[in-house]
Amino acid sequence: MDYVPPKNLLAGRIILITGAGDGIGRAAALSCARYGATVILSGRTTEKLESVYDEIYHAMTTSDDGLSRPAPSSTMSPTIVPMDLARITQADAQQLARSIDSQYGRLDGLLHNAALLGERLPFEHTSIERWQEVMQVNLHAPLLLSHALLPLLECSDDGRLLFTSAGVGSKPRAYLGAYSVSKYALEGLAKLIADELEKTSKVRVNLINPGSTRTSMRATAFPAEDPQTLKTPEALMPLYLYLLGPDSRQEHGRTFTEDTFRRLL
């Protein structure tokens, strides 16, 4: 991808990230932070989020030469919030927006992330407790945090609203069975809130479809499969930069790959 972002593309920006512990999550929250976002990292694993947090923060107090910078205001630092999208209700979203209101007072960024894989087997020997828990993960969870943190992007003077699908978004593909239809609902969700917001909000509603990229989930759904064949995460954040800072402000109610984004640039 040629789209280089400059330095300070996210200067100032307060963007909350879900699965920020792990594979894409991980590494958008390091870039959103290296281009000068505030980030608030969103995850089941509390080891985790903190690993990430530990290396944004030394980031920011190090400088390239190895030499101690100041320590960042705590309106810079990065925020932990562990969260179980599997048990998440609406007054927890809704506890959650009051918090980033309390600490930021907007919101700039909301990148849906976090996601359930669920199980790879015929529709007849699902599992309905699993389906429902990955519907929840994947769906339920980012339409009720979307709701309760609208408002805090509708604060923004550039908001953005960016939820993750995958290529069985558009078209559900076999033994993907909860997976497959959390994401072409979540598409569908997401094209709702773009269509209402398009004339009557600055907040920016995309999806990202990344692909086959080398994740823990992917791994997962084909363990055949050679990851050393697949693009890293830090290969596809030029589109997550791109999509969560201000040079996407056209940009609305689209599905973004790696192949749009090239034809784009």
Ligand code: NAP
Given for the second form:
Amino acid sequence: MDYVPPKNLLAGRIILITGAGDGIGRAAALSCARYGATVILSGRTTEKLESVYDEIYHAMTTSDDGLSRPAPSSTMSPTIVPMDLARITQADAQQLARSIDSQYGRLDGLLHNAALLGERLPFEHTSIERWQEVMQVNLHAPLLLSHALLPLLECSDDGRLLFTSAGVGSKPRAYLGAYSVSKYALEGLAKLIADELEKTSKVRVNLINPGSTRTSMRATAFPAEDPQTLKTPEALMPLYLYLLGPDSRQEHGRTFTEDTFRRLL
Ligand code: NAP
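Structure of the form predicted together with this ligand, please, following the form predicted on its own?
Expanding to the full complex; the earlier chain stays at the top.
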């Protein structure tokens, strides 16, 4: 991708990323921090979030020639928010909003990235409990977080609400029932919010469909595939930076893939 963002693209922005401990979310957290954002790292596995935190902190305190730099201020350091989206309630989401409000007073970006693949079974053999868990993590959790955090995004001069879809969010794939349906519904939710905010808000709402990417989710979904044939999460970062930064101010209510992004450049 030919988009070359300036080093300070996200300077001063506060960005919350769900599923920041692994895969695409991890790459997005590291990238956003590298381009100047203060990142709020949310995820299910605290050790993974700590490892992302350490990597960001090390980069912030080490200059390009390997010398140490002063520790960043507390408002620039990343924050870790362990959160199991399978269990999140409206009260948890509101509590998170209160703590971001008291620490920063606003939110400039919310990247809904975490998701669960769920079972790969024919619909008639699907466990209803597992189906509901996928809907909870992939749809209801982003709904609760968007609902609670939208007022803080409205406090930003240039807020971004970014959802993560998939190819199966517009064309269902057999044996990926709950995952497909959750992404369909998520596209609907994102486009509904975009429609409502179009003329009344500065918050820009879009979706990313990352396409086939070398992560553990992809390996679980397609175990016979050679991961080396897939792009890495890092290769997608220009698109994520574009949609989370000021250059995408005119984008709203759209689903972006690598292809749509390439055509835009
Ligand atoms: P991944 O490597 O499996 O990472 C998923 C992340 O979501 C992990 O950090 C995981 O946390 C987190 N997560 C899962 N369940 C959670 C829960 N209950 N509470 C909180 N966090 C939870 O997947 P990925 O491939 O990077 O996927 C990222 C996004 O891209 C997803 O929305 C996915 O649907 C979408 N996508 C991916 C592809 C692809 O080919 N990879 C294609 C299209 C769309 P833990 O690490 O702690 O488990």
